[in-house]
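A lone chain, given as C-alpha cells: the form predicted on its own.
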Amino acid sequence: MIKKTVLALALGWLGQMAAAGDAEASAAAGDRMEWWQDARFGMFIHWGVYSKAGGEWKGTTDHGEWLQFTAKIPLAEYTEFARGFNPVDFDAEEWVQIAKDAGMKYMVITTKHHDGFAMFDSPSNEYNIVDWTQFGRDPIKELADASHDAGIHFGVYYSLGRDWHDPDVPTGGEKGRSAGDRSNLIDYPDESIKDFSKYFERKVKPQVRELLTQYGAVDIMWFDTPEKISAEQSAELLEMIRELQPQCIVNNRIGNGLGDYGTPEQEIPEGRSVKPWETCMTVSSRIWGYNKTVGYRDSEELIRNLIDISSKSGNYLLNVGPTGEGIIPSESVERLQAMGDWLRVNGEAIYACGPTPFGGEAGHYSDTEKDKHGKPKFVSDWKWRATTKPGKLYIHIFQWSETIKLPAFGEKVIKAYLLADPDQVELTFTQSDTGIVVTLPEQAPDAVASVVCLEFK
C-alpha cells in the first residue's frame, strides 16, 4: 500500500511542474544541479553482456544493446551467453583516466539495460554480473571508487520500464505503438497477464536500493524508458532517492513529469532552454554498444556538438561502447583525446559558461524542407556560436576569415584576444549600435574552432 504522503508528493510533484514556468522547474534542482550545469560534457558508458557479440550474431552484424530483442534470442539461450561474460582487460582506473583526460566532468555507466542483467552486485537478483559470470567482480564498485578518487562525478544508469529477463514487464499500447512493441514476447508473449507493479516491487526498488547504497555518492540516476510506470511510482521512487542520496540528480526519464533535467537524444535542439537539457549522443556513428563494424563520428563533428549545445545551455553526455573484454575501443579514445586536447586550450569558454545572448547564429526554418514530424525544417549554420561568463562573451569560429561580425550586444565591449594565445594579445576590434567587428589573424589557431574572448564591463 502506498503511503499517503507518497501520494501527496506525486500530485503536488505533477502540480509544480504543470503550474510553473521553465525557469521555475529549474530552480526546484537547487544546489544541487550546480555542479552539473557548470560539467557540461560527461560520458556515457554502454556495457554489458552484449558487448561480448561485438554486434555480431548468427551472420548478422548490425546489433548492439539491444541485442536480445534485435536478434529474436530465447531467454535461456541469451542468460546462457550471458555466463561467459568475462571482461578480463577491465580497467576502471583506466576508464576515468580516458574521461577526466577528454575535459569531461562526470560519467555514467549502464547498471541494468533493457536486457535485465545486472552489471552490479545486486543481492536481490542472482542475474548478475558478480553471480552470474566467472567474472565475478563489481566493476561498478570499482568505477564509483575510480571515478571518486580521480575528482569525477559519478552516475548510474538504469533500464526502469523495460526488462526482457523478467516476466511482468508489459511496454506500448499507446497512440502510435502496438501493445508489447518492446516486451519480450519469446519467452512471455500474454501481454495482458504482466504486472508493472511486481515487477517495481521484486527489482526496480531493491536494486535502486542497492545502487545508492553501495557505491558511495552517487550524483546521477540516470533512468531510460519509463514506460508503464504510474506517476505513484515515479514519486515513490523520486522519493526514496532524495532520502537516500538528496544531492543525486535525476533526469526526466524516470517518468511522469518528474526529474532534474531533459534528455534528448541523438540530437540537439534547435534553441536555448532556461531549463536544464542534456543531450546523450554516440561517439560512434549509430550504436550505443559495442559494433566492431560502424564507423565512428569525426572529432571536429564532436567538438563543435560541444560547442552548439554549450551555448544553447545544454550538457553533452558523449557514449563509448566498450569491448566485451572491456577496453574501450580506440577509435573512441583518438576521438575523446582531440577533444581533450581542444578543451585544454578553450576549455575557459564551455565550462561554467552560460548560454549565447544572441541565438539566431545557430540556424534558421527552412522555408520548403520539413523535419520527420511535418514541421519546417531548422538548417543549423556553422559560422560562429557564442557562450558567456560574468563580464566575458566568448565566440568559438568555425568559418575563419579577415573578420568576424557579431550582432549588436548590449554591454560596452573593452578588450579582444584569442583565447588560445597565452599573452593576450588585443584584436582590433569596432563596436557600434549595429553591430561588433572583430579583426581577426591571418592564421585561425585551430583547425576546428577558435575562441575569440570579448571582455566587457
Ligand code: FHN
Given for the second form:
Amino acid sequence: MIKKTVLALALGWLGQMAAAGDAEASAAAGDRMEWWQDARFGMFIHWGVYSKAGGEWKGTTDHGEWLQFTAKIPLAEYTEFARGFNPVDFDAEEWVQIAKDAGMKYMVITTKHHDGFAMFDSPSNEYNIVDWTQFGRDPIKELADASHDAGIHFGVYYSLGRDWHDPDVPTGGEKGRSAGDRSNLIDYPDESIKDFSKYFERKVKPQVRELLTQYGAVDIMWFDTPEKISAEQSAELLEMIRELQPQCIVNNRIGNGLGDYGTPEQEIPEGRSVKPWETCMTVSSRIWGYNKTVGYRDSEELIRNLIDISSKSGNYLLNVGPTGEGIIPSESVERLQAMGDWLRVNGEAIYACGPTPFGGEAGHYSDTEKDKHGKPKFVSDWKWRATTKPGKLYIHIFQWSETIKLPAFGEKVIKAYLLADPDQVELTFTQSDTGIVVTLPEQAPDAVASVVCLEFK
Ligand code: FHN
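Go ahead and give the structure of the form predicted together with the named molecule, now that the form predicted on its own is out.
So here's everything in the complex, that chain up top.
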C-alpha cells in the first residue's frame, strides 16, 4: 500500500506535468529535485547591511531586514550606513559547520534583499560589499567554496521585485494593495514613472548571471517577491538559469506560475502535496534579519515542525539572522544543535523518506473556530506523525504512553522496534484488519519525539 501511495503521489504530479505535453521537462524536474527532496532540511540565512543595526535605529526598535523601509531611512543616509559594514568575525567554514552539525543538507543566503545591496562581488553594480564597504571581501564566494568543500548544497536568495536602491521598481497597486506599498517612496515617490523592464535589464539579469557564473555550482535560485515581473520576464529568467546551470532548482517566487516548488512561509500546510514544497521559517519568533531583542522558538517546536513537514513530503528551510559582525546568534546555534542531536539518532526516519500513508494524525477541523478565510480552522494534533521508506513505516511519537494504536495500512508488519535502540530489541504488537497496536516500553528514548520503526514485507 505504501509503495502504491508514494508512487501514486509522484506519478500524479509528474502526470500533470506530462499532461502539459512536457514529459521531458517533468523527467528533468524529477532528476533535478531528487537530492533536494531527500535532503528535507536546509539553512536559510538573512544577512546584510541591515544586520549591523541589530534591529534598532535612532531609538526605534523591532526592525529587521526591512530596516531601510520600516525606519524610513533616506537612501543617502542608508548607503552611507552601508559603507561601514565590516563583518570582521565572519567565518564561512564556521557557518557551514553549524549547518552540518544541525543535520542541514543545503543552505540559501540572501545575496540581495529589498534594500538592493549586493552581498557579493557585482561588476554590474557598484552598490556591493566588495566595492562599497571597507570589508572588501566576497562572503558569497567564501560561503559557496566552504559549502562545496563540506558537501552542502549551496543556494542563493535574490529579491526580484523589490529594490529600494533602484529608481525603476514599482510595487503593489492590485489585489487590495495600494500602489507603491512596498516601494522606496522617500527617494522615488512617483510610481507612475517607474519602468520595471529597465530595472530587469539593468540590474536583475546581470546580477543573476553573475551569481550563476562566479561561484561554481549554485543548486538553488531562491527568488523572493516577484511583484511586477511579467510572464515573459519570468520565462526569460528561468531559461537563462537553465542554460547557465541546468541542475539549479528554482522556487515558485520567480513568478507567473513557474518554478520547481512551492514556498509557504512561517506556516506548515495542513496536508501533503503532490507538487514539491518547502516551508521557510525563522528560528527567531518572527524576524528574518538580526534583531538583538527578538524571542526564539524552542527546539521542541522546531523538531516537531521538521517531523510534521517531512510526514507531508515537504522541506524545512530554517532561517538564522547573523549579526553585523558575522556571528550566528548563540540562541540559534543552541536550537540547531538540539535538532542535529535528534537527527543523529533519528535521521533515517527523515532523510529520503516518503509521506505518511495516513494523514488524519496531522489534525482536525474545528467545529467552532474559523480561519482567516472564514472556513473551519484546521487544528494540528501533536500525538504522532508517520514517514515511510520501502519496507519501513516510521512512527514519530510526541505523546508517549503504554501503547501506540495505528490504523491499518495494507501491509503485514513483521517487526517493530525503537529506532534509537542499536540492538533493535523487538516490541510486541498485534495487528488485525482494523489496525495495529504496539506495546511501548515505559521510558521514551527522547523527550521530544521517539521513533518506532515497523518493518513489513
Ligand atoms: O519581505 C520578505 C521578507 O523580508 C523575507 O525575506 C521573507 C522570507 O521568505 N520573504 C519576504 C516576505 O514574504
